[in-house]
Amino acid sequence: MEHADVLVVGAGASGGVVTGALADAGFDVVCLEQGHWPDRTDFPALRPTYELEARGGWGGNPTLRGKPEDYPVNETGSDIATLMYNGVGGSMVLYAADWPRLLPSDFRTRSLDGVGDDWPLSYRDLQPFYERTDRAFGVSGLAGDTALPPGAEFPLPPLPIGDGALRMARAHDRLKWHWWPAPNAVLSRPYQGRNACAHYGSCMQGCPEGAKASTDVTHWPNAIKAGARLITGARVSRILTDARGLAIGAEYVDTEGRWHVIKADVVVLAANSVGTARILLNSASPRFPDGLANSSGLVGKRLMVHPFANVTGYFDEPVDAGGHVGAKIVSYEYYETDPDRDFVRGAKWSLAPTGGPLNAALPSRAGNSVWGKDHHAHVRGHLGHSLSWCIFGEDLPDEANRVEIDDSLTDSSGIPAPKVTYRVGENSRRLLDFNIERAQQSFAEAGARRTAVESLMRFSGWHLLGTARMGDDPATSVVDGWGRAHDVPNLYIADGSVFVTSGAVNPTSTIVSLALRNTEHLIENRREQRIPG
């Protein structure tokens, strides 16, 4: 039977980090992905059709997907839908490659707004972290953004942002509010063999060029160069214990429908906050009737989403977007609490593109819909003469909004398929009303003659957060704050899983600093980590 020192179970943001620092450590570490190797050149970004396969087979809901990779997610019970990429690269494939970072408030939301909990590191506990995982993904961007403390420079220098964005910009200057270039892991120069950024426009359908961060080309190839296994086309089912508790592998089906177990000294799941809990909660037997790792009950509880709402203003003149989809200034103007609002923490806007003909001819994020007689001036009013503030909301953490396993859903293999059930709060509802209002208000300043809105938009749940939290307690929390399992010692979380509050911000910076970070204390404490006998 086959055996490794270390399992690592998925092969996105964080299992690419967690399994290239192993090997480079000496590792003898195996990965299990139930999805396979994407293939660049069937990326649709060199297609007229992108726009319209980015609503079907290259969208990001794993059920509408339905690709034979993919598991079917309950979802009748969410006002949000989520959405991932299941692949080597994993939810990174089909991400905007926005960067930024938790800000120092979001650790002690607790302390400061007697909301949500204190996470049990800070940001300056994570900020080399940051700043070599930049360093990794090679992020461009503009160090000195003053919402954040003093660090390194960025190792590239920041994407054009267009002159719709410094359009933007001025406004907020006038009205004195924050503003700064975005960072994105996407590269403005070439970059340790990766080519720059060569503006397709298309990065939430895959980059053809590589030139956005992802595993599969940031990671992948140098940690099977130093030795890591990485098995495609392997969905586990459950994690394995012995009677001591003791983590001893999984259990899992390839794509012929072969089962097979892999034997391990210690595992890693990286999974995302869906997946994850849906293993664990899969992996209940006689010691662990509950689930596994799940004697706090707090395993699939507490998932956090990001309520989203999209501001579009339309301009008479023509305004230049830029080419990357990612953000091309941000704000964190409304970021913190204020105690005159009727909410508490706050949001971040991202200033991004609204795409090509067919979103402007189809139904978008934000506006209406116009066919008939008045299609073309439509589309003309759209199309080059629009600009979005994307605004994610902190979503604080709530036990009902959570993750469960399906009474009767299953995949394709057979395995219990997960069941959704998430709600958004009252403080969200409120707190994405304010920004809204305030993002006109900035639209209005910079001149354009009309706005659009959609808010809580249900296709929007690509931060999968929460559902096995971090924290010292063995009693509130699943994991400690290394991201080992309280009740299982050999048993790591490495994704957004453990996030003890969401924040307001995309969460891939931080998931693969914790990531790192975790795995280096793992690897510096090997000689006391408890394996199976």
Second form
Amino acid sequence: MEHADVLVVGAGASGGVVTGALADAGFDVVCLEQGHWPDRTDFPALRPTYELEARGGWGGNPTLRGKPEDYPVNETGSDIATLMYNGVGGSMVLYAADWPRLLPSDFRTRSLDGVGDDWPLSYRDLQPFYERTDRAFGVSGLAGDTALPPGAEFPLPPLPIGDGALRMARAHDRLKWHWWPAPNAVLSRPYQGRNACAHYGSCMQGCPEGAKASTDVTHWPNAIKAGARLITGARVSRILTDARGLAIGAEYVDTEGRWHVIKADVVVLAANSVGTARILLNSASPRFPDGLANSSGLVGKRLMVHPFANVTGYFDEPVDAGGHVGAKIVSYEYYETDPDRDFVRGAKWSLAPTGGPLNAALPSRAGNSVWGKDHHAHVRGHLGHSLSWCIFGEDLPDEANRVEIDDSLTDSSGIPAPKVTYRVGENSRRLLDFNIERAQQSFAEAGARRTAVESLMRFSGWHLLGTARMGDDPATSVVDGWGRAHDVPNLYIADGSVFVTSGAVNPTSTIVSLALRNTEHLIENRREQRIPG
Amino acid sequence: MTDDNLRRWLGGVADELIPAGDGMPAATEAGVAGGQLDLVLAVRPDLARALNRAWALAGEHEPAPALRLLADLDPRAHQALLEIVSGGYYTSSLVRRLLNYTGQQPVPVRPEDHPAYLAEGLLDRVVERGPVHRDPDSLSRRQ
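The form predicted alone done, now the form predicted together with its partner chain:
Whole complex next, starting from this chain.
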């Protein structure tokens, strides 16, 4: 039977970082990934059917996409549909590569605002790891943003923001509102053997240039050179435990339907907040009847996905919003709590392009469709004449928002599938409504002829967080401040499940920084690590 | 699936949705019920089922009432029909040429040495206004 020092489940953002760090330190690491290597030549960017494919097989919802490596999610009880990609690189393959950090207050929401919980670490603790992962992934940006404490320069200069974002920056200058060129994990210059961005504008359906950072291009090649073993097409059903309650490995099924067991001294889950919760709950046993690492009852609970609103501004003049899909500029003007408002916490705004002609005819975000004689004028008024403020609202943790195991739904291997229950809370609704009004004001100042609003976008569950929160108290958290399960001392969680609160920013930068920090702690403390056998 | 009768019906519906005008061709002139339909269904086979359903439900109706009927009876089939028509139209090379839309063409990024926002001092003023974040250690924030 195959054995490894460390078994990692999931080859996405955190799985790639964890495996790379362990392999570099000389550990024998095996990673099981249910998907496969993405084939860059198959990405749809270069095909005229790009926009059509983006709404089909290259969409983010695994249930609609329905590829063999995907698993269905019962989301009938959820306001927001989850989005992910199952393959090497994980959901980074389909993300927009916005690369913001959490703000210092995000780690102290209980102390500052009386909501959520404080993290067992601070921004200062994570800052050195943010700076290291910026270099490892190749981040383009401009230091000095007043939304963050001072820190190191980004390794690459910022991407061009285009005339459209410049127009919005001037508007915010007149309003005296914050704005800053957005940091993106997209190369503005060639870097570490990778090409610079070619501005295909197809980031969310795979980058054909390899300029957008995802661990399949940034981490896995080196991890494999360092000796890591990556097994693709390997879908984990459960983590196995011994009589002492230690993890001893995992059971998985390959693409031919053959079942295997792999043993390991340490197991690291890196399968995203839905996938990790699913595996833990599916790993219930007589010793762990409510699921593995779940003595707190919190596995699967406190799911946070960032309620997302969209405001599109339409201009009479052409506005250049081409290039990479991620944020051109960001605004943190309404991020922090203001006691004069009827909600706490806030939102981050990202200015983004609005897509091609199909998206003009049939908007996937804010906007409407017009058919008949006015169709052509409508499309021309959108295409090349519109910009979008993407509003990410902070999600306060709520145990009612959760991942469970569905009573009857299974994946194609017969493994019980997850069921997601998620409702937008009252604080989030007020928060979004406030920010929508301000975004409309922003566009009005910039000279927009009109705006369109999508007050909550259903297919916006990119950010899956919080189903196995970290904390010092085993009664109120699943893992400790280093990602180790309180109940199973050789089981770690490395993905966004461990987030205590969500902040209101795209989380990948924080996920990988935490993963690096916690893996290095594991390595430093290897001699104290309890292992089976 | 792509029976001639279905194509004729689809063509009528498509021209109802996207008629000729403003220098642009009607949907059928762009091949939406012809080769473009084959292209759309080749990359989006998931739409074929809804198209069949739409035809079964509304195939005997004239375009405008057919669309109204589908919106009432089967919103998913209605939505799929819109996607098939607009998807076929906006992947047409003729339509793209008339829109001056070139698709996802590579354009090398050239980071500007001194972008306009620096030249105009826009960021200087952001910095002058001070931090917009709260520091939990000092709770400082600009007023």
